[in-house]
Each structure stands twice: as structure tokens, then as C-alpha cells.
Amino acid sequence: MSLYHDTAFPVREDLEAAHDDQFDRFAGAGTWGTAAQRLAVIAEARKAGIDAGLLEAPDDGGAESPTGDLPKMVREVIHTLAATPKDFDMSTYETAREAGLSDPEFAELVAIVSFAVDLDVYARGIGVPLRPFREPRKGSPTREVPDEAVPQEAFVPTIPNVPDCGEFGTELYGGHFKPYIMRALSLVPDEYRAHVALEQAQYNPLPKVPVVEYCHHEGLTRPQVEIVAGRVSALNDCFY
């Protein structure tokens, strides 16, 4: 059964596949969190959205998951990012670091909350209940930090652009320049790759981003896509 089998709207196969892959990723161990920990974070993000009136709670409860014993600070970071992202700033990061969260842990936390909110808002937009979580799989986090990551101008260390990113970074970035909005998750390369997969399905294939006449969506022209994106960003007080 397809992920969005119950919607009245047509959903592109590549978009549905990208979302399905994300739900599958959530149920596995990441670089820094176990599957159970990652699902607890995502469930807390969903709860924050429901409590804030941004999402509708599922009638059957089947889309909920125990949030586990998450530290208070972690819950605060999750709620800020999921419900009031305009308040997510340097002080959020500094508070998390002072409470003991490492830079890679912070980056992975931000990544999976962002992806989870993305998928839940999409479900709301096409008029289907929040999708159920999947059973956590066994496995341990790799806890690998790329040697190429260094402090730059982002909150956390990032892998520099070419040619300063080394062989690993060149492969990760496909040999192309990447702005901070992309490189922000490069401290946890698997989450960077997940970001790219979602962006290419939902927005534009990355090589086509600077090609203004390219249109990835049949229903919207590129200028219309940018108007929608700009308006949403303005409503959310996005500093980008």
C-alpha cells in the first residue's frame, strides 16, 4: 500500500518515494541516536505541533509514539524548532551546548525534527491523517565525525566548500559550491544526504536551481514556486 493511498490529490511517485524513505530512515539508528531515540524525538516534535494547533491529532492514535525519557533541554529544542521556528537562534544552540549536547548530536536533532515537521505538514496539506511511525529496528549509531568539518560561520562545524573540503567533501557535494543552508547539516553527512534527497523531490534537482527557466512542477511555474516559498518564509519569519 502506498504511503499516500488515501489522499484525493495526485502525488508524484518520486515525491511519495522520497517521503517513504524518510519514514523508513526514522526507524533506524542514525549517526548519533538509536532508532528508539530518533522516534522519540520525532514523536515529541509531532506532539509539539499538535499542542500548538499546527497539526490535528489522529483519531485512532495510531500515529503517535512514546516520546521516551528525553532530557528537558532536548524537549525545549524540539518544541522551539517544531512549533516556533522563528525563535530558533544562537541562544537555542548555546543552551543546548551548555546542557551537554554535542555539536553532532545537535545537528542530527535539528535534521530529524525538520524532516518530521516537513512530512507532517505535507500530510495535513493533502488532507490525510498523520502517517504512522514504523517499528524501530535494531542497530547502533555509528558516531562518526567527518575529519573535514571545521568551525566556520554556522552554529556547528561544517565541511567547507570545494576545494577546501577534501576528497570526502568533494564527493559529498558533487564537486559543486554549497551555501550554508545546505552545508548546515554536513557535520552529520547522512542527514545532509537526506536533506538533498528531500529537496530534489520537493523543490528542484540541485543542478537546476540556478536555471531560472527550469520548472520541476507541472502545475506551477518557477516564479510561482518562488512566490509561494517566499511568502511562506515571510510568514514564518525565516531569516533566509
Contents of the next structure:
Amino acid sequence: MSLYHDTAFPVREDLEAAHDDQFDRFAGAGTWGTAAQRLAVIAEARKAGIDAGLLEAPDDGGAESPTGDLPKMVREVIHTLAATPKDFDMSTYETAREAGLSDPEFAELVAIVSFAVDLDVYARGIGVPLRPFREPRKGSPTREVPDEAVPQEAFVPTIPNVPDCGEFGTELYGGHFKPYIMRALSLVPDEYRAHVALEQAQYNPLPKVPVVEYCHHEGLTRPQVEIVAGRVSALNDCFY
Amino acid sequence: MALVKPEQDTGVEHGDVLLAFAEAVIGTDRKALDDVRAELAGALGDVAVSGVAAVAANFSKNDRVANGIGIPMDPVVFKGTEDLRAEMGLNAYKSAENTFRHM
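Now show me the form predicted in complex with its partner chain; what you just gave was the form predicted alone.
All chains and molecules follow, beginning with the one already shown.
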């Protein structure tokens, strides 16, 4: 059965596949979190949305997952990012660090909370209940930090742009300039790759972003897409 | 300006419905969302609903990645947008500090 079999609206196959992949990723070990930890984080993010009235709790309970025993300070960081991203600032990052998260752990947390909100907003948008989380798979985090990541201008280190990113960065970025919004998660390359995959399915294939005549979505023009993008970002007080 | 003052005309076909959907899909009023989704489908067709939802979802992600990781605006965008940012009130956003703290 397809992921969005119950929607009344046509969903592109590549978009559905990208979301399906991401739900699978949540249930596997990441670079820093175990599958159980990752599922606990995204369940907490979903709980934050439900508590704030931004999401509707599923009737059957099947879309919920135990939030585990996350430390209180980590839960606060997740709730701010998931429900009130406009309030997230350096002090929130510092709270995460005080709670014991390393920079790569923090970057992975930001990634999976952001992805979880993304998928839940989409479900709400097409009028279907929140999708169930999947059962955790066995496996261990790889705990690999790219040597090329250095302190730049974000809270956490990032891999610089081409040509200052070394062989690994050049391969990761496909040899092309990447705006900071894409490089933001480069401290955890697997999350960077997932970020790119969602971006390409949901917005535009990256090489097409500067092509203003191009629109990736049937039935819409590029100006119509940009209105939706800009309004969402304005409501989230996102300066970037 | 309609992005921060949605009562203004966007100059884009069905811009008012798109703005209303963007607000509703990340808002708390489920009935308003259901109503505007139906209006959107009527105006642009069923096929457009998934695309609009995907774009709203994508930027819900990007806004959290940007604010969460604390990235500054890319210089190529920052330069030359002084007047627009001031007019739209963007400099007052808390996340603007992620750019201005480097100046």
C-alpha cells in the first residue's frame, strides 16, 4: 500500500518515494542517534505540534510513538524548534549544549525534527492523518565526523563551499556552490543528503532553482510556488 | 509585501488562495485549512494541492534548519536587499541576529 493511498489528491511518485525513504530513515540508526533515540525525538516533535494545536492527534493512536526518557532540556529544545521556530536562537542552542549534546548530535536533532515537521505539514496539507512511525531497526550509529567541517558562521561547524571543502566536500556538493541553507547540515553528511533529497522532490531539483521559468509542480507556476514559500517563511520569522 | 501583509495584492493568479493555504496549513484552525484546501482545488485543480502542500512542507523544514543551525543570510542575497528587508520588517525577526552578529 502506498504511503498516501488515502488522499483525494494526486501525489507524484518521486515525492511519495522521498517521504517513504525519510520515514524509513527515522527508524534506523543515524550518525549519532540510535533508531530508538531518533524515534523518541521525532515523537516529541510531533507531540509539540499536537500540544500547540498545529497538528491533529491521530484517532487510532497508531501515528504516535513513545517519547522515551529524553532529558527535560532536550525536550524543551525540540518543542521550540518544532512548534515555535521563530523563538529559536543561540540561547536555545546553548541549552542543547548544556544538556550534553555535542555539535554533531545537535545538528542531527535539528535535521530530524525539521524533517518530521515537514512530513507532518505535508500530511495535513493533503488532508490525511499523520502517518505512523515505523518500528525501530537494529544498528549502531556510525559517529563519523567529516574532517572538512570547520567553524564558520553557524552555531555548529559546516563544510565550506567549493573549492575550500576538500575532496569529500566536493563530492558531497557535486562540485557545485551550495547556499548555506543546504550546507547547514553538512556536519552530518547523511542528514545533508536527506535534506537535499526532500528539497529536490518538494521544491525544485537544485540545478533548476535559479531557472525562474521552471516549476516542478504540475498545475502551478513558479511565482505561485514562491508565494507559498515566502509566506510560510514570513510566518516562521525566518530571516534567511 | 503581500508575504508579510497578505491583505495586499500579490499580482499572481490565485495568490490570495495560496497565501491563505500557506497560513492555514501551518496554523491551528483545521476547518479553515479544510475550507481553503477545497477552494485551492477548485481554483487550480486537484493536482496542484499536493504541490502547494509540498512547498509549504519544504519551507517549514528549511525555516527550522536555518533558525536551528543559526546560519546567516548568504552575502549574495544580503547585498542589495537593504530597502526590501527594512520595508518588510525582516530585520526585526529574532533570526536576523544570526546574520547581524557577524557584522
